[in-house]
Structures are given as C-alpha cells and as structure tokens.
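The chain that follows stands alone, in the form predicted alone, written as structure tokens.
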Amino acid sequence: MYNPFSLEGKTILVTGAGGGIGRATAVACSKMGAVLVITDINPETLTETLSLLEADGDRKHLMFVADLTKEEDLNEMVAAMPSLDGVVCNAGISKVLPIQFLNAEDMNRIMAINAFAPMYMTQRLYKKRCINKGGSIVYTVSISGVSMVSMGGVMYAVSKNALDAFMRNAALEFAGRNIRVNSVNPSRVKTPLIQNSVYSEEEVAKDLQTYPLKRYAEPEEIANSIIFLLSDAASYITGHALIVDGGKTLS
C-alpha cells in the first residue's frame, strides 16, 4: 500500500529519547517501520524506551547512553554510528530566570545542551558521512524566542534561537548532498519539562486560555510532525521551521 509517510527501510537516530518528545518520536518511528538508534544520558529511562519500540523481522534497534555535551561521549557514539537516513535532535532543558539574575553557570549549561550539543553532533555526523544522501535532519526548536517570548524565558529562548539559525545554515550547506534540514517548533507540550516547572496550577490555567485549542500538545502530536519531516512526504522541504502550537502564535 502506498504510504509516503512510511519510514520502512530507514534508520533514524533520536537524541533525548529517554522521555517526553524524544521517547514519543522513537516509538512512533518504530511503528512506521524504522530501525531506531536512541540516545540519552539516563540509562534507566533509555532502556525503558528501548523496550517500547516495535520490532519485527531483521529490525534491531540500538541504544547509546551518552552525555552529548562531553566530547568523548559524542565522538565514541559517532564512531559507532551506522548509516543514517534521519536524525532527530531533541534533547533539551529549561530554567525560568529573569534577565537581572542571569549567570554563566545556568546559561552555559542550557546553551551546551540545547544548542551546542546538537550542532557539534550534526557536524560530526556530516563530516563522517554517517547521513545518507536523501536523509533528513529534524531539530526540536520552539516558538519561544523564534516566534514569541515570555517572562523569565530568556535563556531557553536564546538557546532555541541559536539552534534555529543553525538549522537554516545547515539546510543551505547540506543541500549539495541532498540532505534536508528542518525543525519543529512546538508551544508547550505535556512533558516533564513542563510538569516540573515553576508555574502554579492557576498560572497554567490562565496560560491555557491563550491557546485557541485550549490545551497543550501531547508528545505524540509533536512526534507525528517530526515523522512528516523525516519521511519522503517532505522530500522537497528544507530550511523550514514547522510551527506546531495549537494556534498559540495567532494571539
């Protein structure tokens, strides 16, 4: 049966696969027929994700426990990487802090995880020709900093803005090898990153009223958007920031 969204025969790397959007993406990709290479810093949650992946026939999924902000871990993982048809850079953290309280420790950590790690990983994968011609790279960016800003969200916004700029440049530079580079830009998603935030129930309820759909996204809804960009259905799309926000940026 014809299905341009199928990932059968494709090998997909997903970072930050221990939970949230990363786990949802890995599971969804396996349902669409892909072989998964998953990585996260937490071995317990990553192993749990591995157990959730659908497998049949000769499909054998791989996992790498790694801290991608550490050059040694990154280099070891890339050296062991099979040929890839898709890369999903998803790992990320946040911290709410007004500008007057900015500090180097928090800023450096957020930039290292959200921006520099996916940039350097992409560089190494590309230089070592780990990504096949016709491949697709997808970054989980955000509407934060790219389309809108919020009080106390400056560090997260700056890191995602940097990744957005990198995505566009990589799309231009990698086009010669027919490698597409895009991003998904979600609003708030029901993940531990949001659930463990400093916002009270009252603040969350108020924020939900600014969404035309009156709810936050489920991780699976972002995963489906990522699958679209990974698939052949998006074969003529590159350098694009796909907004997935329940209409948030309309307000």
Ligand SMILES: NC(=O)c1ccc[n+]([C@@H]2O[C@H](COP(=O)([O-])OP(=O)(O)OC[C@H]3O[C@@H](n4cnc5c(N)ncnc54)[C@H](O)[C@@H]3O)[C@@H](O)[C@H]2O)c1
Second form
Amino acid sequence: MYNPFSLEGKTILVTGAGGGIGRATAVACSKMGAVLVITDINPETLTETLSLLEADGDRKHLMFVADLTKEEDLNEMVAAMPSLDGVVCNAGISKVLPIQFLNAEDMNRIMAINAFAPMYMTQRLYKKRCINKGGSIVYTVSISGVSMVSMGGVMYAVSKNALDAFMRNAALEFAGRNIRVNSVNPSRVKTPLIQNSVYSEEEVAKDLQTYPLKRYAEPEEIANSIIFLLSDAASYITGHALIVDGGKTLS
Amino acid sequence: MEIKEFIQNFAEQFEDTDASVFTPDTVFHDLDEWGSLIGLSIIAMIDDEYGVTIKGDELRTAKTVADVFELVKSKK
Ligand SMILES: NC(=O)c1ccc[n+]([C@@H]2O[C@H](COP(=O)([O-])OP(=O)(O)OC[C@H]3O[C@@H](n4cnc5c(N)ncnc54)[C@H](O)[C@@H]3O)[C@@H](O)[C@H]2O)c1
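Next up, can you give the form predicted in complex with this ligand of this protein, since the form predicted alone came first?
What follows is the entire complex, opening with the chain shown before.
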C-alpha cells in the first residue's frame, strides 16, 4: 500500500521517552514500523515505554537510561548508538516563576535540559556521523517563547526560544548531508508536565476557552506530527516549526 | 514563622494596594489588583521564603491571608 508516512526500515531515537509526548511518539513510531532507541532519566517509566512498543521478530528496540545534562551519560550513550534515520529531541521540563523570582539554580537547570542537552546531543550525533543521509531531526519546542509568552513562563520561553534558533541553524548546516531539521511547537498537551500545576482548576477552565478547539492536545496528536516530519512525506521540509496548537495562536 | 512577617511578604507582591490594607482577615481574591501574576508571585514567594510548595488550587481555595498562612504552616 502506498504510504509515504511509513517509518519502516528506519531507526529512530526518542529522548524523554518515559514521559507523555516521548512515550506516545515512541509507541506511534513503532506502530509505523520503526526500530526504536529510547532514552530517559527515569528507568521505571522508560522500561514501561519499552514494554509498550510494538515489535516483531527482527525488530529489536534499545533503551538507554541517561541524564542528558551529564556529559558522561551523553558520551556513553552516543558511543553505543546505532546509526539513526530519525532523532526526536523531546526531553524537557518546566517551572513557572515570575521574573522577580528568577534565580540561577532554576534557570541553569531548565536551560541545561531544554536547550543545551538537545544541542550537544545533536552536535555529537552529527559529528560521529550517527545520523544517516536522508535522516530527520525533530525537536519538541513549544509555542511558548516562539509564538507567544505567558505570565511566569519566562525560563521555559527563553529555553525554547534558544532551541528554536538552534533548530534553524542546524537545518542550514546539515542540509549538505541531506539531514532535515524541524520542530513541532505544541500548545498545552495532557502530560505529567502540566500536572501539579501552579494554575488553579478555574484558571485552566478559563485558559481552555482561549483554544478554538476548546481542549488541550493528546500526546498522540503531537506524536503524529512528529511522525510526519520524520517520514519521507516531509522530504522537502527543513528548518520549519510546525505549530500544533488547536488554533491557540490564531488570535 | 510569624503571621506579621508573612503578611508583610504577602503585601509586597502587590503594586497598588497599600501594605496597611493587609490583615489576617483580608479576602485577597476580592482586591481590585488581584490577578494571575500576583498569584504566581505569592506561590514563588512562599517557595523562596518558607521552602513550601503550594498549588494554584490551594491558593484558590484559601479565602483570607490567614488561611494561606495556615496552609504554609501545615506544610512546613
Ligand atoms: N505538555 C505540554 O503541554 C508541552 C507543550 C509544549 C511543549 N512540550 C515539550 O514536550 C516535551 C515533552 O514533554 P512532556 O509533556 O511529555 O513532559 P513529561 O514530563 O511527561 O516528559 C518529559 C520527560 O523528560 C525526561 N527528562 C527530564 N529531565 C531529563 C534529563 N535530564 N535527562 C533525560 N531525560 C529527562 C523526564 O524523565 C520525562 O520522562 C518537553 O520538551 C516539553 O517542554 C510540552
């Protein structure tokens, strides 16, 4: 059957694969026929994701427990990496803090995982020629910091904006090797990241009204956008930030 | 922790409402100036000053400044 979205024969690395979007992406990629290399700092959630991947006889998925902000972990993982056709840099965290309360500890932690870790991981994979020609890199950025800002969202916004700039630079530099580089920019997605929130239920209900589709995204909906960018269906798309926001940024 | 000092820290998060307005019985959600940024600032202040994490819903449920004080105390 004609299917340009298929990931058959591709090996795809997904970071943050123990979390909401990462897990949904890894599972969806496995259903599209890919071999997965999954990684997360959390061994329990990562192992659970591994058990959810669709597999058959000759498809062997791999997993690495690693803190991507630690140089040793990153180097060890890259050293053991098979050659890849797709990379999904997705691990990330958030903390809401008004500018008056900014501090180096929180800022460095957020920049380290949201911005610097995906940059250095990309750099090492590219330098070691781990990513095959025709490959695709996708970053989970956000509409925050790129298309809009929100009260208290400064650290997250700054980290995602840095990643957005990196994505476009990498697209330019990696084109010579025919490696495409893009991002998905979601609005709020129903994952653990937005639970335990500083926002009250009432504020969330009000926020939902600002979405034309009147709901937050399911992680699977972000996964499908990532699949598109990973697949050969997107073979002429590079340096693009794909907004997946239920219409949030329309108004 | 002292309620007097807590009220002072609480009042500092407001720009236009005079500090003298704040008592333990102040129903802070009803103040003209109340809004999401002040709510976030109160949560951040409580984290900074008292090492306690409170959620948006907990702040929403608290009526008076004293309610927030008790909440923080119970979590210390
Ligand atoms: N949920 C949303 O509303 C939303 C919106 C826009 C963008 N995003 C982005 O999507 C990505 C995935 O978020 P999610 O919603 O699935 O969150 P999540 O918290 O469910 O998953 C994030 C994963 O990253 C892992 N991680 C954190 N620090 C790590 C580290 N140092 N090393 C390795 N792994 C680490 C966590 O263990 C977790 O499994 C993030 O980059 C996030 O910023 C999320």
